[in-house]
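Consider the single chain below, provided in structure tokens and representing the form predicted alone.
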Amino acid sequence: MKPKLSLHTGDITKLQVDAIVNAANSSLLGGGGVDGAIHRAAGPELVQECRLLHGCQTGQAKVTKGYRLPAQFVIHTVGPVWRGGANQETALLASCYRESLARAEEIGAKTVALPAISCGIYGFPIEKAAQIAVSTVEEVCAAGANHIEEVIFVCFSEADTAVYQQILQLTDAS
């Protein structure tokens, strides 16, 4: 069964769903943005638990409990800072959404959240980022998501959220 995806504008901490995903930097310690507000809700054992991941590379994601939140699970995923599109961006992001949904799958999350990684401090594109996203969760999904029944897209913006409408508008009529 192919999950549904979703669309939603609000706070990604305050969603009902068995897995969020965290746009973390790589020291996994808490920063700014939705990294910031998933550790402020979650609470401080989320930071002792990050603590012993030691860290986690561009591209890549690890999982731990969700504490505080209403999710069960964090997935911290390391988004690239944009620097113009050449320096791999493009596939590094992808990798983001490609790891997280791995994590999802190894876990057994039924749904995961998604927030627009890279599109705050690390300067991304959000037109570039939202197709980057949405190719990638549909690649992952028709190749076989076993657990995952919905992934939700979590934009913080009305703006962003208009984004991932039109591309998933665009998307579904194919």
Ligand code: AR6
The other form holds:
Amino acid sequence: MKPKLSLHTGDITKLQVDAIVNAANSSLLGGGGVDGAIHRAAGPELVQECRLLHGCQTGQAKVTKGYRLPAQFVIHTVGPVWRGGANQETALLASCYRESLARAEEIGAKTVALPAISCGIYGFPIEKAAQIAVSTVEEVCAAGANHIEEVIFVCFSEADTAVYQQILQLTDAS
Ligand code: AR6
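Return the structure block for the form predicted in complex with this ligand; the form predicted alone was the one displayed.
Entire complex below, previous chain first.
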């Protein structure tokens, strides 16, 4: 089946989905931005499980439970730091989306929410990043999925949503 793509503006930690993706750092031990929000909302058991994972490389993704989050699972991925664009940033960001969806399939998630990985503290330009996010997710979805039924792009601002919306050519964001 081909998953449906949708767009949402708001806090990813509030979403009642099977899995949310975290824009983490390679330690997986927490930080600011969406990572900080996810750890705060999930509670201290999350960092305890993360310690057992021994970090994660840029472009890869690892799974934990969601603990106190409405989401059952958290898929932690490490986006690239933007360094001008000539340092594998595009390939690494695409890999984050592919690997996150691969983990989601492995755990049987039907609904997956994705933040704008690397677009905050890591400085990736939103227009470029949204293109990569949408094209990579569309490519994965076009190949069909066994479990995933819906992939939700979650933006934290209306401005970011507008960028995604144009790319997705949606008329109304859900
Ligand atoms: N829900 C949805 N999106 C959010 C939320 C939220 N609660 N909070 C922020 N965003 P960032 P990065 C958006 O900085 O750039 C951490 O310290 C935000 O507006 O969270 O990948 C990690 O530990 C932006 O569009 O992640 C790493 O050290 C997007 O999420 C580093 O930051 C990503 O911004 C990772 O930086």
